[in-house]
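A single chain, nothing else alongside it, follows as structure tokens in the form predicted on its own.
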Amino acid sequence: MSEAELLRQLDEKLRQLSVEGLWSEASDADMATYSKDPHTTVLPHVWKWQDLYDAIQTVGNMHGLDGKAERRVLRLINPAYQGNKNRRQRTTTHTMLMTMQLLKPGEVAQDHRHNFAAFRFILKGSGAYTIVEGEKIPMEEGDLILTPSMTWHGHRNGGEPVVWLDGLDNPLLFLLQVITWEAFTGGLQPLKNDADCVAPRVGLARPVWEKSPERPSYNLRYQWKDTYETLKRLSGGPGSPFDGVALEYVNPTGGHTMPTLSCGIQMLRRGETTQTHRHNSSTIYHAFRGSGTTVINGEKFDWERGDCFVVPLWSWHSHRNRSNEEETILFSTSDMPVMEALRLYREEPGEGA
């Protein structure tokens, strides 16, 4: 018997034992994907605002979802994952999911909680609010609202139709197989008295007697008017060579927005083009104002106000504001905190930077 036949028989025996040798063909193929540079399955892609908005309005006009306001949501699926049969694998990146949600006047999204972190970035409309742990958090355009892991939350709308983006880290938690979700008994949590609410009182200041050793402190609402004033105040300075006038929404301790998600906002000044760089965290962007072009690994991706786009990890990229008359503002979220927590984060400037 030849050595090749003996090896074939050994491979078959090992398969029956749920064991595989590193010499197998499958392992050779796997090894071929290893290199000094990270490899990602995520593809760069742009989701156009008009397409998304038309779709969410169409669903908003359908009567079949009446009473199911929390289901009026569009998931932004990366083209690389579109064909996955498992819905949980149809995500925006391998670690993050971005969705768009519509809440109509008078509607209520039932209260619940889960261990995956989430945020809302408000795009259009006013009069709605989120309740987080009994605190009423108003929704206004440009506001960032957090619903940290295991916080009870739900949504109500007493005004006009409101559209927002949801960012979630549930793809990561699905991968770790630790997802938990539960509905609030009775459907709606009671509201706290104004005197007992921390969020509306302001900023990053917190009463010392309200610290909880079990749960880190969060700033639940970042108001657009404050964020924009900071951007304008810093716009006369040098900014970041790679991101323009860029801010991160930090928590009260000065750390990332949440343990698994970093949220940012950046201004590209009139005609500004950033330098090229890359990092091993994935980033999802939303063009809140203006229009521009992002070059990803040499390919141009044009975006307009309202569009969303993704820059996969370890992709060379730079941004350009196509207007010489108006500023451009990009909102973004990334999984950088995970990379840093695991001591895996890497970043490199491009040539000439």
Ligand code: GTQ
Second form
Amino acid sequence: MSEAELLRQLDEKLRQLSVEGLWSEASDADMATYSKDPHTTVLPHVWKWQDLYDAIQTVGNMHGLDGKAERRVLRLINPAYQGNKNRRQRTTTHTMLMTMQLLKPGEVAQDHRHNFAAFRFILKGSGAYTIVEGEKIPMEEGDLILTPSMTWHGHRNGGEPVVWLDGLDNPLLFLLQVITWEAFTGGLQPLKNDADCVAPRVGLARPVWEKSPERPSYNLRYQWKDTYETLKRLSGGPGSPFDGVALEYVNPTGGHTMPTLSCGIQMLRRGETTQTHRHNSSTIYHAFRGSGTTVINGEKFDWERGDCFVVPLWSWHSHRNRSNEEETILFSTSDMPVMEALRLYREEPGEGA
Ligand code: GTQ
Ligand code: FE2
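Alright, leaving the form predicted on its own aside, put up the form predicted together with 2,5-dihydroxybenzoic acid (GTQ).
All chains and molecules follow, beginning with the one already shown.
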């Protein structure tokens, strides 16, 4: 018997044993795709505010959805993942999902909890609030509100129509096959007394008698007026060469916004252009104020106020505020804490930086 025939028979036998030889053609082809730089399937993309807002207004006017408020959500799907058959794999990046949500006056999004982390960044309207672990957290424009892993939460609106962005690490947990989700049973979650709402979850002056090791101390609400004041205060200084006046929403006990997601806000001053760099975390941006251009691997992506866009991992990028009159403010979220926790985080400055 020829060696080729022997190998064919061996491969067939190994297949039955659920084993594979590294000499196979498939294995060679796979090895050929490795390189010293990581490869990503995530594509850069811009979602226009007008398209998203028009769509969310249209579903807002569909009364068939009244009473099912939590379904007025638009998922931002990366063009690379549009064709994925499994809905769980139609996501914004491979690790993160960003959605736009509308809650109309009088609507209630039922209480629930999940082990994927989420945040809301409020875009428009006031009078709504998210209840996190029994605490009423008002939603005002520019606020960032966290619902960390396993916190009970629901949304209620006693004011105007409110539109916000949700950011979730759901795709990462899907990949890890550990997703859990549960509804709160027995009606609405009870609100805590005001006196109990000085819990570690609200504000930075905290009660000394409340220690809860199983639930790390998060700051659940970062108010826009505080964030903006800090941005303005730092805007006279040099800032970061790669990101302008860039802030991270930090966990008060140290570390990133949440274990899997970092949220940030950055100001690009009039006419400011940042230097090029790359890192092996991906970022989803939202142009909260102003307009600009982001160059991603040499390709220009223009964005205007309200647009969202993705910068895939390891792609060279720099941002420019296109206006000489107006400051620009970008909200963003990234999966950098995951890479960092796994000791995989890498970044590189571009040439000339
Ligand atoms: O508002 O709690 O876009 O649980 C996806 C899952 C929003 C929410 C989403 C969620 C929520
Ligand atoms: Fe949720």
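Residue numbers count along the first chain shown, from 1. A quick note: this is a predicted structure, and the numbers were derived from the prediction, not measured. We call the rigid core the largest set of C-alpha positions that still match within 1.5 Å between the two forms.
Core aligned, does the CA of residue 10 move at least 2 Å between the two forms?
Residue 10: C-alpha displaced by 2 Å or more between the two forms.
For residue 342, state whether the C-alpha moves by 2 Å or more between the two forms after rigid core superposition.
No: residue 342 shifts by under 2 Å between the two forms.
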